[in-house]
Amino acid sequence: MSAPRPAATSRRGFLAQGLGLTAATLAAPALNLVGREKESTAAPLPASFPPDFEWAVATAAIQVEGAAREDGRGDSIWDTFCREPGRIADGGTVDVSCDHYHRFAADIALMAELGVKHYRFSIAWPRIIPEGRGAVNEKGVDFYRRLVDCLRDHGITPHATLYHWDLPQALQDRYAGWQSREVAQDFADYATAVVSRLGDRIDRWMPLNEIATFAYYSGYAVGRTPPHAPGIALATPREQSQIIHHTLLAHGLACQAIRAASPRPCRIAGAENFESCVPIIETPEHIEAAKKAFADSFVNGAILHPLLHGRWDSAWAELHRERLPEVAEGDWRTIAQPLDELGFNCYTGGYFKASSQGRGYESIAIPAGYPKGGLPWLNIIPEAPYWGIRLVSEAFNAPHLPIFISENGLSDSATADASGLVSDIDRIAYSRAYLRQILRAKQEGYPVSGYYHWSFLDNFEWSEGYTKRFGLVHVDFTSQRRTPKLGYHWYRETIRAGHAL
């Protein structure tokens, strides 16, 4: 799940409020004026996405897979950190979430069923290596063989991600985890060890998921307790961009690590949740202004632009000179490991408006009462997605890099009706203008490959534990039965037809 951010209210009345601004205005066909002058002298633009796009679904593994005391696995932060009072809204734990560990057949066959031929998945750090370093859990591998294994009898591609929050407690308690340089080296032995032990099975990796929630917005944060594990405060933004470039030197080595462990050709991607600008109307000055913004920002400069490039841009550089971190002599080449692919994280954005004050744009704010996604932060912003590729070819030099939309999704208000079925219309809505968005951005010829909707199953939401729902399968966290919501039956046909019904 991508970061928690600031926002005005929580949402109330989605449908009565805002699914018509959704629907109607903010998925219209929107104002491009680039894009008609391009069309203008091109041959008609396809409506479906095509035969080779990537249809999936995502999860990850300290939200849904449960058994937290089986088979050799050691604790997590976030165990340590749901056992703390008050750090979960409803004080639920990862003991058993959805149980995903025992029933992955039958979840893997209602992926079948769906109808996506890719899985996003992670591979749980302490499962695999208990204390984070030193001897390896054979049975932990074990049961991602056998988890792969059914994957691809269903046809179903796997694609793992190395790191998904859960860091191992022994490793936060031997030196503070990410705020030391050392973790470094053990993500790229963890990565080692199970590359070499699953790469015949696995071809399609990514090292880590969203440096900017776990490191900047929500596990770390400057003068307050943040809401995510480890939750610790730090004293000072130089401190938090320390953490930010221990997390892109672990990602360089791990990159190392996968491509010499590997037995066979494999794909690195990233899977970042940069943040996407969106200028408030398609004319030239709002665009720039967008463009600006996109640069600017400190998430982008600081996480996305070293992944693409290897460095700091300079311009970047200079504008957040008082927060950068040390960097030690040979980490840019480290970290200057090419990807085969981007994966993007994106549920929402912000406008943007050109400015004839300070760096030329301006930010426009949410007003209360705009139409969100289940939780605060979550702002339903369409056009995030197609701005946000579209960015990473403009203003960081990107053109060629395939894109997938590696998370997308929301928090649905619906509830079971006498048949068990859960109408989840905010979802379809969402989705609909959101994929509708992705295929604009595939019709101006931007290179993207896939869209993984988040998540597969209701689970774990963090430090909202079991109240939010992202799943397109309702869960019912007490008998643990799965039950296809109207918006799995609505992705299925999606998937069918190659466009958003």
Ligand code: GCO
Second form
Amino acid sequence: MSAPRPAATSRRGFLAQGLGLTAATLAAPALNLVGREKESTAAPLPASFPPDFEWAVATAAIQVEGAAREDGRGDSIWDTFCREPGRIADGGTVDVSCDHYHRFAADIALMAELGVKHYRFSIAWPRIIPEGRGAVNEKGVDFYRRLVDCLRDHGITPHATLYHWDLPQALQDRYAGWQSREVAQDFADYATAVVSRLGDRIDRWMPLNEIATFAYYSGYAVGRTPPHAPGIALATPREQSQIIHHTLLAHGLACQAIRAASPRPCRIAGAENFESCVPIIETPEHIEAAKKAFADSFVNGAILHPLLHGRWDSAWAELHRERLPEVAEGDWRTIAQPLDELGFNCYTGGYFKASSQGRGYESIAIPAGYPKGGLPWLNIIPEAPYWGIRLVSEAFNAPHLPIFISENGLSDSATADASGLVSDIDRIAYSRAYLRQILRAKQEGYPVSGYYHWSFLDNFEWSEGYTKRFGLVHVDFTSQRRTPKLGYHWYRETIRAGHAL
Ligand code: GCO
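For comparison with the form predicted on its own, provide the form predicted together with the named molecule.
Up next: the whole complex, starting with the chain shown before.
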């Protein structure tokens, strides 16, 4: 088996640009750019991320805002879900959460002190259109106007996700939400309502967050327990895939709506947690195995390939033919909207090795006792961002698409000391290891453009309620007091240095 062939020309070109060299200086056959460091004529690899690298933090509306019944906001499926006994680990609700709705100015001041220049947040559909379709609630829009103006005053660029899982309850009641094709057009109309009002202030958009999670793993396939709202499991793989298809349609229509409504050029990104497949040993045969596993992965082929190429890969479709959804005439044309960049929500991944059996690879089972980031699914796999980035480029043929880590983080296990400081050394060790692999991708010429730490604040962690703490900043949910953790200080120094300290 031969080694996978990276998109060498483009990557060399990219690296050359960064170093102020011409592509010819880094001419073939140097596929292994790291190796060139040793040659006397080669320029040294950058030890840091470039100055335009996007250092950032991320949150989502339903996880931080609170103010659930203020200024005309409608219920979302998560408001309803939290009221169902037994759904949320600690019985927590989204009514108050971090109260970011009222405290955003102080939160943004803390963000500015941290040194981030980019903030990823989400806009709550039921705040903008309380019934999911129809009348726009201008008070809801005003909140985001104030938020974005405050960000801009602090020199922080806003990046808005339009859907981070808070579907208006009214649409769940009306046509069973994502189970209906109708949701796609309603989502596009909501996108138009937002972008026509806020597009003068926001030019970085992400239509949907993590299709794989809300539509599949924790959604309608309910493979991961406890489930997410609305807590409906569908019986057959085909029905489950149909939900994914509706989300892709919603994505395509929303991309068209955003570009049509934006008063100025804007950039649209996906924000997906595709499966990163890591070769257990970096030899050609294991690398080839990981690449095959990446391309065969159900969610990668079902979501990522259509997002990037507006269709399924034919070998993948053959492999998964028994679970393919119905696709109406013209749907692929709608879905095939060009993306400006791709966000990769990267927490974990899987290790793979070559095999003489089956399709030539084998997934390595995660043993009991393997290090985790506070949740059963969050296996610590620091090479995941590197291989995710590299395999999107190689296996899915997207060598030029800028890619950023749109989420990365863990739930720490530290408690505050007498002075109130939380020494979240698990977060620091984790992020440091992941960032070094992201830098490696950058050094090898992959177009990695940013790192968005999840999350800025401790917040509502879905079915786990407030029992899991993903924040760089500790939140006391009784007093709403914010205390930066040690990880916040580490991240500030890392941003200053331009590489993981
Ligand atoms: C996700 C969501 C976040 C989560 C985070 C930790 O990626 O699942 O985007 O909202 O809170 O990932 O689980």
